[in-house]
Amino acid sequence: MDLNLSLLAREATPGLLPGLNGLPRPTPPKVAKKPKKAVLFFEVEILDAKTREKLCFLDKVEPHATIAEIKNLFTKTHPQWYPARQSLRLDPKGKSLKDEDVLQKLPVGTTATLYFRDLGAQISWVTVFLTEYAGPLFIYLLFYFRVPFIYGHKYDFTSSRHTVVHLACICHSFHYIKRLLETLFVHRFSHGTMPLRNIFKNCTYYWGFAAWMAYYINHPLYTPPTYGAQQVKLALAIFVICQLGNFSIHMALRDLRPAGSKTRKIPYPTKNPFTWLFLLVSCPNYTYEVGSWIGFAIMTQCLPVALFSLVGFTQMTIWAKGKHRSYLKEFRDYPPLRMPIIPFLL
């Protein structure tokens, strides 16, 4: 009889459930499920950088978007501005925004503002090298061969009686091929593309300095070097070496990013002797490239020759000196003993 009554007790008690020594014990609480969270989209309104005029308001941008999205939904309203002119910034002066900068990394709220300016037409850096480098090469080759209305009719196809300005030929040609090749199949560019306007700027540097040079070296009144076969040797045992050290120098800056990324990691030197110069300066491939000019000023002493080597000596140093900075604010881990282009120097 007390046995029933203590079963009928349990089962009018809802909630209770046996528990050790057969006491009862609660049930325990149900766990309430949290809510989803909302995804929070953004708006991002595109201005004009001079005018303030709005261009575009984009709605619903997911918040993991990057710039390079965001580019390409401006182009749908925009066609004429295709992504690889756009130059889009948080601030109207500031500087370009990343391609691969996340939208809801950036310092803005839920309505981001962004501003517009348009880079000009575009020109991908490959086909810019490629006509650059050609045209010394082709150009070079016309002076040496003497093509008629150039230094006369009585020379028209002649060859010079110095070993020197076929020697000459032979180093300026396979510069340029090198340089070429270099483009094909060793760089890989963290920009695809360039302003239309400067291959402009860069051929008339390119071409020019090579017809200068090349009509001097190659006329007929060419008076070969004052020291003789000894001043050549040198100059082209410097040429040979920085040229040599040129390419070593590319083929570890190609290694150190894998095709189709634009990641960017210290050089150090490998074990190619022509790469410890990287110990020392941070743009050893622009080191090489002046060492080859001087190298090839010294072999013709020619005057035009030693003024595309002091041009190009400025306009490297200013690069050298900017890829430095970058290094330096990028990598606190950086070497700090190494100089921009001339070791312990400059």
Ligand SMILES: NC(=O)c1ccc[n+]([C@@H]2O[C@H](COP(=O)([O-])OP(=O)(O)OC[C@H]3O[C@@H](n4cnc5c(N)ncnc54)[C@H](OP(=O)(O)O)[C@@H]3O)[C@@H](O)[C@H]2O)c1
The other form holds:
Amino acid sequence: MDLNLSLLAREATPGLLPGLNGLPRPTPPKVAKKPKKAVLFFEVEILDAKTREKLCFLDKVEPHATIAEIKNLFTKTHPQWYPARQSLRLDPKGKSLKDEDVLQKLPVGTTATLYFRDLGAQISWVTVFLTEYAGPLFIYLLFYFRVPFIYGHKYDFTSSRHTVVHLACICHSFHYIKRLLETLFVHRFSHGTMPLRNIFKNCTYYWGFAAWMAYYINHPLYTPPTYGAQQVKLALAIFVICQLGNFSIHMALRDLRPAGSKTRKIPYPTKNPFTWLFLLVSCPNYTYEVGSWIGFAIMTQCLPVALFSLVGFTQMTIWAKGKHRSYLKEFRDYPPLRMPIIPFLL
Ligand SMILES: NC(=O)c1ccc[n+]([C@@H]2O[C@H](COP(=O)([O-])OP(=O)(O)OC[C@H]3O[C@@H](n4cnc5c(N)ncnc54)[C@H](OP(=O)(O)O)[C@@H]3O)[C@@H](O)[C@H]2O)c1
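The form predicted in complex with this ligand, contrasted with the form predicted alone above:
Next comes the full complex, this chain leading.
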């Protein structure tokens, strides 16, 4: 019993124990213990979100690997699904994980299960926008110059006698040239690509409406607006103000994001008075865009233009509401006075 106790004591305080010569033994130098790593590697299994079939198993994935890196690893075994086509989720029906999400920060164990969905063939945003916007510009001019097979032979390459028709052509062309230039030189998109099928839908919308509007405005039997020059001047003022406003907002949004980054911040009014609409709405660029088309509709007094404005307004309201909701979710200090698109209303 005594022996056991002394053994225990030796183990507990080795530096104080006598050596063979009876003197206290020198304390042995402490060897620094290696800190234990919690988890060295993760295992990731990727299942098809629809069938739950196992598509891929990745072992030894670094804990700080991002979703973008996991997508690259997945592409190695399934080259037909390049990273931009992939949506990886934690839940088969949940939201797609962001490319910058880090594996060890996700609510998963050391064996993570991710669900894959194929987003379909992708096309770059820039290509989409250029195609969408170059179409209306070109199509409108075909009607303006009255190329053959549109209005009948006797009108081929003739010109309208109404000033408003020429003004409308300038405004329409200006609008789409501005959009093309903004796509190339102003916007800093966070998504590189979008599904290829969207381009067919979007082009049908933009090109179809452009042709419909242009057909009536440039028609040889077109009648100018009821209140003549006064109506045209007022409409032109609305159009110009809204174009300047739309451009100012795009510049303000661009300045929120350093080149090459995906940063999202709360946009605030700047010294430019056109940006002060940020005090009241989350997406003033949409407000100004709708305003431009209302101006164009008043100027031309043309039903297809009014319809295009209405459809555009409906679509942009849906997007503005979504963006507004995301701002509220993302930023706790989001200004409470703002509405999505129309001050105090909507
Ligand atoms: N007539 C029509 O039917 C119609 C319909 C839609 C759009 N448009 C026109 O096209 C323009 C662009 O449309 P959009 O839907 O792309 O506009 P948007 O979503 O407001 O985006 C404009 C640009 O700003 C960036 N951005 C937006 N909020 C940001 C934030 N909080 N922090 C940092 N960057 C931010 C966007 O980046 P992300 O890539 O991250 O979004 C994008 O590059 C509109 O303003 C409008 O003039 C017209």
